[in-house]
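The data below hold one chain only, encoded as structure tokens and taken in the form predicted on its own.
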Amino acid sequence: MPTFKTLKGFKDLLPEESFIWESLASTARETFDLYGFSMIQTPILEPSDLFTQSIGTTTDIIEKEMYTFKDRDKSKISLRPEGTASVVRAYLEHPTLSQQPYTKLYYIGPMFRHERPQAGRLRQFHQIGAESIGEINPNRDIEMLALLVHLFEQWNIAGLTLEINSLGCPVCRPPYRQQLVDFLTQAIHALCEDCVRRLQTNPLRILDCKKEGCRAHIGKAPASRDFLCLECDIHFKAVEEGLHRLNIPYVVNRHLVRGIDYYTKTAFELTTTALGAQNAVAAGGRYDSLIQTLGGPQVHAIGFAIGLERVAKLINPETIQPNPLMLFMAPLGERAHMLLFPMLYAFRRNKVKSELGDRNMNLKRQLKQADHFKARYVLIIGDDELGSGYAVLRNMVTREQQKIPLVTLVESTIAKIVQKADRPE
């Protein structure tokens, strides 16, 4: 048995699963350049009241998921548990993002909370998120929720339902929180303890709780749509006309809300039915006055966020396989390594992907090797390859056998090889 092990909540990325995460972040990189985002990168460690102030003291986040501790210096500190206050801290402490017209980023990188793990949920989990800001304009939300749409068309992730609603905005927000308290209220033998406890600290987070008791009463529940004042009817109408021209299916889901305060007017989840309880896969929404609580001017923003984990369980690993060998070059022998040791660097200085077999191992071994590797082709030397000043090249989809002359080695190799991959097999 190992000494150590990876704490709870925490888990290895090992080889076959970090490829297919590369993968989908490098196919996000490619779609969020098309949309004209850049990336912003963001320290992991952030001070503690960055999230207290942004995300709201009774969100589960703050009361019992961030991780927190005192610096050497006793200044509070705290792992970041999500992305979008710490890209809006650095939006307002360079000046090259905020005197912009409009600024859109987006990240890729772990978050903490100390969540109790599950399929999907981890302590330390990753996201891909993107921030929009600077304007107010619903083409805002729409290209936002076609980029999220697009990106998951990319990753042939199919299966998915956009959800989107309207948490409305300050003005119209506090009529439709007091007819929410009073409905619970009427209900609240039937409510969980942590929504009893939320009733009275952020009650539209009870629409969010996934235990029996309550659900069967937020069916039921007053819904902010039909609370919003002129501006946010108008807003989320706009935002609705927009899915149509595009031709993005949604669904309205009035009862949808964020687990976090700092959302307004428009909200989203893109979920699945292939997760279980855990269904939603990204997340996000307006966010029109963070910028103004963390010591901003009034800038409005809308974003989303992620899964990392999530989007991978949904992945078929069959579609997503690393390059395959291009080279495995098989040493017959002391001398035949010798000459074949530094021309392996030469392959692969000429982005031939390449590897070099074992000297000591015979020819029958060297090829299950070269399966093992699924190289497309083996170089053969040994003593009698080098006696003809000629090595042999086989390609292991056909079995043809070539001969290469040992003076021209590299360059001849590739020549065949750059030949063979222009034409399919």
The other form holds:
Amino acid sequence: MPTFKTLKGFKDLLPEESFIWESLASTARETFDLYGFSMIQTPILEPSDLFTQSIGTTTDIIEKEMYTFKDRDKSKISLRPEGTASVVRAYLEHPTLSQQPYTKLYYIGPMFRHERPQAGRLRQFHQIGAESIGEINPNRDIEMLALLVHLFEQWNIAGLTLEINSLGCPVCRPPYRQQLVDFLTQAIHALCEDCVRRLQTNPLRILDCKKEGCRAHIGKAPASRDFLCLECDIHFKAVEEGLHRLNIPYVVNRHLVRGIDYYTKTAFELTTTALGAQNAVAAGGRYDSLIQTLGGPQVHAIGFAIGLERVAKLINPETIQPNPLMLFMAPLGERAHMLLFPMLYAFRRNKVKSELGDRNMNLKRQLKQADHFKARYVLIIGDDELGSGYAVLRNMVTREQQKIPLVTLVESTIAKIVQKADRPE
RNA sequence: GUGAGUGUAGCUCAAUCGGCAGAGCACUGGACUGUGGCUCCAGGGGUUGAGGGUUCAAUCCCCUUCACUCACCCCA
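Structure of the form predicted in complex with the RNA, please, following the form predicted on its own?
Following is the full complex, with the preceding chain placed first.
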């Protein structure tokens, strides 16, 4: 057993997986750029109050999942449990962001929540998120949803369901909430232990309960959709209309709720059945009051966050492979090694991905190594080649071999392998 | 925080009723002295997660503990 291990819920990303992540991020950056989103990088440590005031003091995230410490000056600081609060903080802190008529930002980075690890759930996990700040226009909602769907298309991930709902606003949500509490209180005898507790803490969440007994009553429960004020109703209909016009498939989930308090109006989730219990790969919604809550002006916004671990699990690793090694050089003996050693760096400076074999290994072993690296070509030099003045260049796929003059080794080799490699497959 | 399951070679897993800890893959060497993927042979590798108990004898049964996994809770 090693002396040290990663903390529970924390994970090393080994090269193979890391490569997939980097590829996902790269595709995401391109797609965000198409939609006019710019990257922002905020610190992973923030004042604890930033999160407690935005996410909601009664949510589990705040109550028991935040990594909170006392700094040396006794102030409370926390590892960020999500990204939106930090982006809004940056928006309000830097006039260069908030003085624009509209601001579209995205981020990629680690988040921290102290939960029991489970399939698709870690203590340090990673989100790709986007925030669209400045308008209440439903076209902004549609743009976000189109971007989200487009992203997953770019990643070649299919089989997802886009679920949307409207959570209402400060005008229509309180009366709806009361209706729901009244309805559920009548049926309190049939609710499970958790739901009885949720009646106090987060009654909307009961709509999401998985237990049979609860579900039976939930079906008849009032839905927020039916209690929207005129403004929220018009907004939601406009969002649906836009999705239709863009041919984006979706379903209205009347019982879709969010675990974070700041969401208003449009809320959505992208779900899959391929990940076990944690079925949401992305989620988000509108937050029209958060910026005010955090001390800013009345500015409307909408955002989403994608769980990178969950996305990575949906990717077939076969479809994302690093570049193969272009050239493996096999020196047989000391003199060959002396010749090839500087060549290795000459090839690399000419953008040829290359490795140099061990001069003490026989040719068979070195060819095996070249295989291990998936090398396309092997350059062989031993005493015979040094004597004749020609190296042997072996194509590892076709097994063809040709002679390369030693005096122009680098140029001649590049001419041969680049020419072949550039042909479409 | 609650519940269940699993810990055996680097990896994936066997081991009958409690009876000498094994296989495949990977690695190394050889068959084949300078030509790879296939085949065959051989070799190295282990505190059976840890500690205790029962027993002539424990990978197996019991207790404790740790780790991991899954689910609840919650959420991306």
